[in-house]
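Below, in structure tokens: the form predicted on its own, a single chain.
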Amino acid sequence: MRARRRLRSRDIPNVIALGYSAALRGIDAYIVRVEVVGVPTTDAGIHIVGLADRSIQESKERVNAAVRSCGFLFPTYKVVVNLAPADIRKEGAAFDVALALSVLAMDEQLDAARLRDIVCLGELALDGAVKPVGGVLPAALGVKKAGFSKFLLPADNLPEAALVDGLTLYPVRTLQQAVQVVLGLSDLGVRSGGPTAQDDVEPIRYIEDLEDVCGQERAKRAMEVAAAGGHNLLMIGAPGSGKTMLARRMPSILPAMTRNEALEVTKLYSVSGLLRHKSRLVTTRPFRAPHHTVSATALAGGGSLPRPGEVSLAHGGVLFLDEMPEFPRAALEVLRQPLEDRSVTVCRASSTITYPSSFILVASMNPCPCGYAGDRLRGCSCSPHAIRKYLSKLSGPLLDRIDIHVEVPRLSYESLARPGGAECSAVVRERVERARAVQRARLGGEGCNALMPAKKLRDVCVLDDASRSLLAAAVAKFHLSARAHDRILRVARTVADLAGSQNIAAAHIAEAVGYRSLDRSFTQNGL
């Protein structure tokens, strides 16, 4: 048997190629150095180090096939690739283009010096096509923050990256085009100018409108208060009373998103791979409605390599939990931190990541297991013990974080058959935006009453004697916690803002206390 010929050092280019790519950590990106060197050994192939996951390890075969398909030579000696910083785990196929270009530069098929001022992102197909990837918007922001001005990316991701101004973007569809860009033989460069007029956040006409809902004026009023102050809302009513129909119309009465909100939501959806590649800013407020079988990890976010959960995908919009008591207890309890802090922290042994999760929680539930307790049209078949057990599925600390509980009764036939005349969402949204403007002037930034700091609560929510006596009686009667007391004050402040009142009156406190119907149910059922 003939012995294999040992490669000599002079057969291998004495070049250490250095390219750049980007990786995600949470919703932010950092620059990854792709260091490539040839090693004199008979063990040919690519060896990747730097805490690369399996998807990156598999890129060895994709890069090999893509390089050969595009007419370039692939090294027949051992190639060692280091993805630095090497102490942070990396995943995904977005390093393919940077890896292929760095290998070609190391093999002296293109000038290695030309790679040192450009960041490359993209997945390679076996035929050399460059496929779109997720997380391009945060990657573009990371490229700019790191001081680079050139960004090579898949052509389908161009609209997303163009939201970041000050970069020269090179949208490519094949590895050949990427090589031409690096060699300076291409005129594909596009100067990004940031969000343009077509990205301006304007009020959007929603298909689902409040004027479609017959009756339920009290529930609509509760929705308006919740939208105006950013308060969480729980609707309690029999099956078919319209809870889901109302909840789906909540985004239509929320204020238009600001540019900062739209950018942050777009980053979250880009990282999650939910952003359509030809879309730009996400300008509609998210509405997320996970099934009641959702796990705690899917709701809060996480995984071995953390990804945003439903509470983060609802950031800036609405998280709707239909039939809330049917959700797993563990899943409901993970809501406590994001409802309080407006962010969720995912802890892993290798890293700790915080995702934004400032959303309005809209939940629905039946008053009892059969759903007809207190219904005027149909009797309830549940025992008091069954009702207590059903209501106890929601913990006190979780309910304390829901500002408004409102009953949604079933409507009679006469109410359903009555001609329209209900307010449309646009009219309600105008009142909500006026109230939000008052709150921004009072709290600064994009603040709302639901996020009012405790230090400001006593200064902003000053009560007269009548209001103070009414609130004290409610706290004593319903055994309310200190948190529930403060939330009543915040809701009353929102009611006053909608009324254009500078001070909180007894009527505003009375309406806020009236939105604690579940506290009354707990008191009546001895819970």
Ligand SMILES: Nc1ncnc2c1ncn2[C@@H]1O[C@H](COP(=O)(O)OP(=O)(O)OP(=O)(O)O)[C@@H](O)[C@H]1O
Second form
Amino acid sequence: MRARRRLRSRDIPNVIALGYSAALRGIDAYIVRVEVVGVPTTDAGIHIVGLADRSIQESKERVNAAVRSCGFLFPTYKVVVNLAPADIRKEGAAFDVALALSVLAMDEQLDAARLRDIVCLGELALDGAVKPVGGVLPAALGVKKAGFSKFLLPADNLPEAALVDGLTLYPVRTLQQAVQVVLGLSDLGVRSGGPTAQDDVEPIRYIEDLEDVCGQERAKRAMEVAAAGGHNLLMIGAPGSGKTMLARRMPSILPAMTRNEALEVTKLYSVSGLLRHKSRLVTTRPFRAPHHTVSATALAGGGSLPRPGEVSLAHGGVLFLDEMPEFPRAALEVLRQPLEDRSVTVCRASSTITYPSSFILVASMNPCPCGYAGDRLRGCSCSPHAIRKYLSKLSGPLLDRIDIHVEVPRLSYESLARPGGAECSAVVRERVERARAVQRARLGGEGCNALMPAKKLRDVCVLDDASRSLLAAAVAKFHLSARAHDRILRVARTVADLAGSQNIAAAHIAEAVGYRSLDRSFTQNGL
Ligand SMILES: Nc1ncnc2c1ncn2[C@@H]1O[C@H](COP(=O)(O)OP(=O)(O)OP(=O)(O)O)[C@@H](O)[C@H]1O
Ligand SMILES: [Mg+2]
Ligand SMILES: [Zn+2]
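Can you now output the form predicted together with this ligand? The one shown was the form predicted on its own.
Below is the entire complex, every chain and molecule, led by the chain shown above.
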């Protein structure tokens, strides 16, 4: 299968070998042509051009070692590799296999013609093992889109690629197996069938269900309204009152994911390398809870090998900021763009990448530094000055984007000890889905009240006299800003949609005003 013939520099083959691989850009992949040519100079080794990142430069050594350890010969002359298209920066180790095969083809150790219709992806270990890589699902989609039908990939990544139908997949564990495939000597090929019927987004199962939470009816209601209108939510309560427990159950009451959403989320997890060995679309909504020490890069995404950040891993689901006042300003700044644009742009040396990041923000905080302000069972020991200082950490653009504030009081022992009777998430989710359907019909597309354009607000939120005067009174009493006024309208619209009501009634306004408790604290504390 391999030509043992050793080439001397004067008979360097006069061929360009072409192989194909795939590279990521955001959560999509494009085909990269690996062009390899031998050059008659004595400085043997691989020379890579075509905007190759340092991480690709390192693959020279891996390819060299892997080729030798698999019993092939590495050329004794200079090998020039061009990665085309040359104007897009490429990074990562995923080109190793395509590179090795193209070098062998150029050196006439295997037939170059056989590389023409197959896309090869995988990282090589020094011993010739093919290691899994991230982004195989987008790569497989890219392979199909580009009109190829054969895709050679690391065996560990097979389940992911199998989510794309109509490809012949060649899962390999070693460079030797890859050569066998290219030579047509292998029967490793499997036909991909696409997602299985179970993937059809229907049976959603969340381990954490709202029925596990005793009492807290008001907080649960606020979660339902938030889920129904796509509103961001802030929970205020003493330590141990159950804020984290409630937040973790937020994904379970959000509407079932559409197929497109599921595919998008699965692609994000694929690119992040979090999908290996998984053969299912991600059909449960994500819940991400980064710690307040998280770096801006880990939150937003990026890095030298670009990866989606927490704001994108929460796409389609919930981003939970526990103890929001503890997050440094810089981190909160990062959230502005995704909250505004529903996507995040990561700037790189030569390009920018955009990842989707549309999530519901759920934040939690204590009412004061000691945590017990307003607690019925235990006194607060904080001075008014300390409380003011604590609240002032919150002001600013982020708080502006949180429509709903809700207190989560500590429950007495009796109410905790009296379990049962709580609604389960599926029942709440049904009401949420009905309210979302109303909003889609009204706003078109995937529109929801939280994201509706401001100019639409007046048309959609028609008030009767009673609700208008109630809103006016609230604005005057709590010195509410124009922004807060608009937020109340949006939330009231959602409350009305949950009630199946065409018009916004005074009761709907009253409930929405009740979700502005922080505005009231600010007024009381002179902030
Ligand atoms: N309503 C409730 N029903 C059942 N269990 C509860 C409830 N509230 C609290 N618990 C129990 O108390 C534990 C602590 O709750 P949780 O961690 O959610 O509180 P927290 O408000 O996030 O506290 P902290 O401010 O310390 O983060 C939960 O793991 C749960 O076991
Ligand atoms: Mg907590
Ligand atoms: Zn206190």
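All values derive from a computational prediction rather than experimental measurement. In this text, the rigid core denotes the largest set of C-alpha atoms whose superposition between the two forms falls within 1.5 Å. Numbering follows the first chain given and starts at 1.
**Q** Would you tell me if L305 moves between these two forms by 2 Å or more at its C-alpha, with the rigid core held superposed?
**A** Moves: yes, 2 Å or greater.
**Q** Given a core-based superposition, decide whether the C-alpha of A474 shifts by 2 Å or more between these two forms.
**A** Yes, the C-alpha moves 2 Å or more.
**Q** Would you tell me if A129 moves between these two forms by 2 Å or more at its C-alpha, with the rigid core held superposed?
**A** It does shift by 2 Å or more.
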